[in-house]
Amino acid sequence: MMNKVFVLGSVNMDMVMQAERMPLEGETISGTGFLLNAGGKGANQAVAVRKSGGSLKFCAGVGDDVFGEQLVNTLREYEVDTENVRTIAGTNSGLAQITVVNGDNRIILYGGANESLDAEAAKKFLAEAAKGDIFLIQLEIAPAVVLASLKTAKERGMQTILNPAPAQNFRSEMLNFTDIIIPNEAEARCISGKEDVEEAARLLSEVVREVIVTVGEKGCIYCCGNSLEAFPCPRVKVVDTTAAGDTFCGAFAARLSRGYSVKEAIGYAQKAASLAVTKSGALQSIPSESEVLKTTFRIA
C-alpha cells in the first residue's frame, strides 16, 4: 500500500547566473548561462516526490504577478496537482537570486506570497490525510505555520519531515512534532549550536527519533538513538548544486511512502541528489526514478 506525500512550501521563480566568483562590495562583473525557472524548496521537493512515484498533495501560494500563472503552469507540467495552489491577490510571487560560482550556488530570497500562506489553510489542506500518510515541510513560509501544521498533521497521525531551511526560521518547538529531521551542515549546527556534525546528529537526536544531516560530496549522517551511520555519497561531477537537497527529501519521502526503510530510502535519495548536482536549475535538473535506477554510480 501506498501512503501520500503531502508537501507544504514554498514556490518561486528562480533567477539563475553563473560567475567566476562572487562579486566585491560595490563591484559589477560579468556572469553566464543565465535561466529564469521555476523552484522554491516546496516545488522542488513536490516535483521530487513525483518523479520518484510518490502520490502527491501540495499546498503553496503564488503571486497575481506575471509570474504567478507561469509557475503553476510549470507545476503541472510536472504533473503536480495544483488544487491547493492558491493565487494570492495584491501580492508578488516568491523570487530567488541565484548566484552559481564553482558549482556552488549563494541565494537571496524574497517571499512574496509564500509569506501569505497562513495555519487555517495549512489545516485546511490537510483534513484529507489518512493515519500513515506522510507530511513533508521546509521552512521558506512563515514559523507559525510550519509549527501549527506539523502539530495538524501529528494529531491526525501523520509521519512527519521537516526539512529546517533556511535555518533562521527555525524554531525548536517544531522538534516537538518531528518524526525525521533533514538539516545539511550548516543547518545543523546552526539549530544545535554544535560545530561538530556528528556531535549535532546525536543531539538533534534527542528530540527527534531520526536525524539524517546532508553533508554534501562527503554524502550523509544517519543518527537514531545510540546508533550513528555515516552513508557515503556516489561520485559525480558537479555542474550545479540548487535543488540537491530538495532532490534528497523528496525522494526520500516518496520511497518512504512506498514501504522502504529509512536506509533504503537514504540510499536511493543520496543517487537521486547526486544525479540532481550533474545539471543546471532546479525543477529540470530532478531526476525520474528510472534515471536514478538505470544508473551506475561509483561510490566516494
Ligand code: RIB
Given for the second form:
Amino acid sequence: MMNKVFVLGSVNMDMVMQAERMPLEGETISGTGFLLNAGGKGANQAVAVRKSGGSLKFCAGVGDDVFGEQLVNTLREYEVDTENVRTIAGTNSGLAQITVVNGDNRIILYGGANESLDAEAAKKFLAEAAKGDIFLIQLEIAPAVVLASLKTAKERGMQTILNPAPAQNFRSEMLNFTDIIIPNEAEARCISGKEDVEEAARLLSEVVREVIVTVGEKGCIYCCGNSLEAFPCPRVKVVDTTAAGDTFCGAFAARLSRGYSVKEAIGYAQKAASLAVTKSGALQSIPSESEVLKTTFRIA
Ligand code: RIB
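Starting from the form predicted on its own shown above, please give the structure in the form predicted in complex with the named molecule.
All chains and molecules follow, beginning with the one already shown.
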C-alpha cells in the first residue's frame, strides 16, 4: 500500500557560478561556468519524491515575476502537480546565489515569495492528507508556518519528517511535532549545541523518535532510542553537492511511503544522493529510481 508524500517548502531560481576558488574580499575573479536553473529545498525534495516513484502533493509560493512563471513550468516538466503552488502578488520569486568550488557550494538565499506562504495555505493543503501519509518539510519558509503545519500534520495522523535546513530558521518547539529529523552535520551541531555528531544525534533522539544525520561522503548516522548505527556511503566522483541532501530526504520519504523500512529507505536514499552529486545543478541532478537501481555502487 502506498501513502502520499506531502511536501511543503521553497522554490528558488538558482544562479550558479562555478569557480576555481572563492574570491577574497574586494576581489573579482573569473568564473569557469554558469547555470540558471530551478531549485529550492522544497522543490528539490518534491522532485526527488516523484523520481523515486512516490505519490506526491506539493505546496509552495512563487513571485509574480518572470522567474515565477519559469519555475512553475519547470515543476510541471518534472511531473510535479502545481495545483498548490501559488503565485503571490507583489513578491519576487526566491533566488539562490550559489558558488560552486571543487564540488562544494556556498549559498546566499533571498526568500522572496517563499516567506509569504502563510499558515492558512499550508492548512488547506494538509486538509487532503490521510492518516499514515508523510509530511516532509524544510526551513526555507517562515518558521511560524513550519511550526503550524507540523502541528496540523500530527493532528491529521501523518508521519512528519523535518529537514532543518537552513538551521538559522530552526525553533526547538518544532521537535515536539517531528517523528524523523534529517539534519546534515553542521545543522545537527547547530540545533543540538553539541560538537560531536554522535552526541548531537543522541541528544536529538531524546525528543525525536528517529534521527538521521547525513555526514557527506562519510554517509549517515541513524539513531533510534539507544541504538546508533553508521551507514557508509557509496563512493562517487563529486561534481556538485547542491541538492544532495534534498535528494536524500525526498528519496527517503518516497521509499517510506511505499512500505520500505527506515533502514531500507536510508540505503536507497544514500544511493540516490550519491548519484545527484555526480551532476551539476539542483533539480536536473536528481536521479530516477531506475537510474539508482541499475547503478552498481562501491561502498566506501
Ligand atoms: O539544497 C539546495 C538548494 O538550496 C538549492 O537548490 C538552493 O535553491 C537553496 O535553496
